[in-house]
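In structure tokens, the next block holds one chain alone, the form predicted alone.
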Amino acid sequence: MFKTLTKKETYIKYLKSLKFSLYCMTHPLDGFWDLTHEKRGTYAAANTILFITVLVRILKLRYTSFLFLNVYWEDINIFLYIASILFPLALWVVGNWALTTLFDGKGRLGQVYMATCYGMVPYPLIQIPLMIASNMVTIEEGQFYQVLDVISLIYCAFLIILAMGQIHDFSLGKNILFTIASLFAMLVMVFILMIFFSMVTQGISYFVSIGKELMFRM
């Protein structure tokens, strides 16, 4: 009894915290505050929005008008497609985490990484009416599809912003300045990733090229 009652109560605060990230995007200042300090999110609700936010991409390269997006399903390697948007994920709440902690960030890996989730909640939010829509209209229309579809990007960027100077603590050029330093971390870190795997590369070919070498000598 006490066990199921236990599951219950896990998945009612699993609702409520999904139900609280539509509270942060229409009070983002107050809402990403309460979701760490007060810990009214989850990381199974974050888990969830960044499921369908991958999801609704990957639907509206199938759904979306080819007015508006032209698909060639033969050039696409959908598990690349989802590591292009997992990837720069990992590297934001990594030189996020990493630089703010340098200076009196407030905010954990694990928070970051919830608060950004919760962040994303407006793009599913838009583009599944959007891809809907997007079948409806002409192209002489597409101009709205176009600045809706860009306010939804917009709205995300805005909202992840706002939530990482709450959950740091930080004023609002601080927070400001240490976004910039976190895209530009971004890019340091995929330049250190791409020497590290060359000389992987380069090194597994030296040892193959001896191990050929020495089998053509024997």
Given for the second form:
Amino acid sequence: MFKTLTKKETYIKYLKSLKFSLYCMTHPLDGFWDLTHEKRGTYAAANTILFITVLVRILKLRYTSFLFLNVYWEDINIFLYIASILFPLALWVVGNWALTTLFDGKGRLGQVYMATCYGMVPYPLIQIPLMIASNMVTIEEGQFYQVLDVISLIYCAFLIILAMGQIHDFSLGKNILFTIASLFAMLVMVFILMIFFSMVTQGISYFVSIGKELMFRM
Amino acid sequence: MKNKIVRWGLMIAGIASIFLTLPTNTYAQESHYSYTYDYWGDVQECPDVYSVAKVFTFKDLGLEKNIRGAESLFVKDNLVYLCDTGNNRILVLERTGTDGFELVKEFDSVKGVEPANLASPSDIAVSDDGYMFIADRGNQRILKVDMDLNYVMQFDAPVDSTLASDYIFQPDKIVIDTAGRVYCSAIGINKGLIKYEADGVFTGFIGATPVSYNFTDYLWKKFASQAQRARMDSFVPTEYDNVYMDKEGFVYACTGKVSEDDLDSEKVDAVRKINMLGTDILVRNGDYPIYGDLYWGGKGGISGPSYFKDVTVLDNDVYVCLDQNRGRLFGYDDQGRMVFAFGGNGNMDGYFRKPVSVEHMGNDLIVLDTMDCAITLFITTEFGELIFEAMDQFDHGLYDEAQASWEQVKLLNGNYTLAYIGIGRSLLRKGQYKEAMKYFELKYDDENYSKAYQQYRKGWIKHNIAWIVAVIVLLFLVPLTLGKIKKIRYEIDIADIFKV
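Starting from the form predicted alone above, please write out the structure of the form predicted together with its partner chain.
Zooming out: every chain and molecule, the one shown earlier first.
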């Protein structure tokens, strides 16, 4: 595996696939089709995009002007912040794959992940200039910030939905149906996780109370 | 085995007891008397802005009969008028020195009108030309008398078709303006303040609070029968608890008779500043709404929001609201930012049991407590003096001095939001925009920051306009020329004459 790292072609392919994400952004239908079916995307590029997205989300806290984003640093948990992207992403990927694989979806689990990451490209691309520009405006000019902030999120959602349709080879109606179904699947998984954790806590507290009881009797 | 466990247990208990007896929770024991809220709504302890000069009971004032059920204070120059409502009398006290009051007059009747005796006088106001206006609640009239208590005229119940025929006029709180008009809040009237012209003619109600209701109540009412509807609360404006006329002729009115939900959702206001048209013009630029305490926990059996019973406006437009619920005083500046909050329920000096009225004499505050039957005189501390001095200096355009005073305030209390904003505003006026921005950013004052930044940006662009133009031109020219060169090269390459 490490042998490939010494080859020049590996890096060229990586950079090429990273650059391809820009093509996906502007030509979603064509781009996301080629992403998996023509194998023009790589996991390395997908991981890079994800990393940059998380990084931008954290940097945003510090470097956005206080006019638009006030951070109560005492309450910030950086791990929760990172998880606020990674956890929904994991749920989405698993939920989407688990459903679509039962209904003729062509995409594999990894491909769903890759396409979703490629769909997140507009977030850093819009947020980084926005972060810098936020320090150069007054509160009256802040409307532009709010609008662009929302656009970056809508753009991402739009790309991810289209990407799912392309990699699974779904029609538009089926794609929308499965997007909604995937969201429900995410909810179900959250519900099961919550039940699981509360069960585990109760299970542990059961043994803890037995232990306490034993201590009293001894 | 058992022995060992017992020994271990004893050891743990011993260590635990050492930790328990250590004064680890000194923070919790220290109850803060003065505080402010910062940008995040966290309570920031604050040095005292006011300290108690003295508490006066009837004995300190040289009275034979204890004050009973007193309801109101009025200050004119260095005289304090105290409505001793329960004893049907009015006391006039004169301020002697920083911590002294002396009884100069005491009266329970006026001359030249029947009935001559006052009955439950609930408020008094004194005009600049020396007439006293007394809200004689038990006798259903507002009396105008001169300084020798000779009857001049009276204001009777308003004649209005909307009032019930069996309505009993009970004037509660009155204010007078410079033209001799009387504004009165009366018990059972929720249409705002009753306004009388100087000649005693009733000319209408002004400044009713906006009616608020929530949607579920409205729905219930739609489906309820006539009988059920009669038993429900009706959607009506609330009555004012107290009124105060500032030196510019605006009436500050406060009320505590509002529901928690309405206050929380900011549908109603605890304090309003009413102009002559009856609209609310109070400035609310602070980080939080003006309703006293932000958190209404049920500590000590006291729950619910602050109950603003009285309000008084200092000469520098800082207004002080008296919270009857928790016995606290809240000061707000002309922008609606909290200047201070202090007080509490209790029997110590500076704490109250049922405060009903607050007045000011200069910057000193006088609070009447009806259950303690006492008045408390508060004088500003060094810290408070500095704050008011800085505000005055800023208002008079002495920005250097104001900045210096705010710096002093900041030294005494590094958590004091107004100090930072005060320094920032002084710097802004002096044209030091960059420094001003720093101070505004520290306390998240986005509007002032934007003002400073706009000026700073303007200056920066003016200073660097040559560079900016140069960079823009370069950005356009370089790709253009590069493209041109490429094109020429390409044309040379494909030109026929060079073909071999």
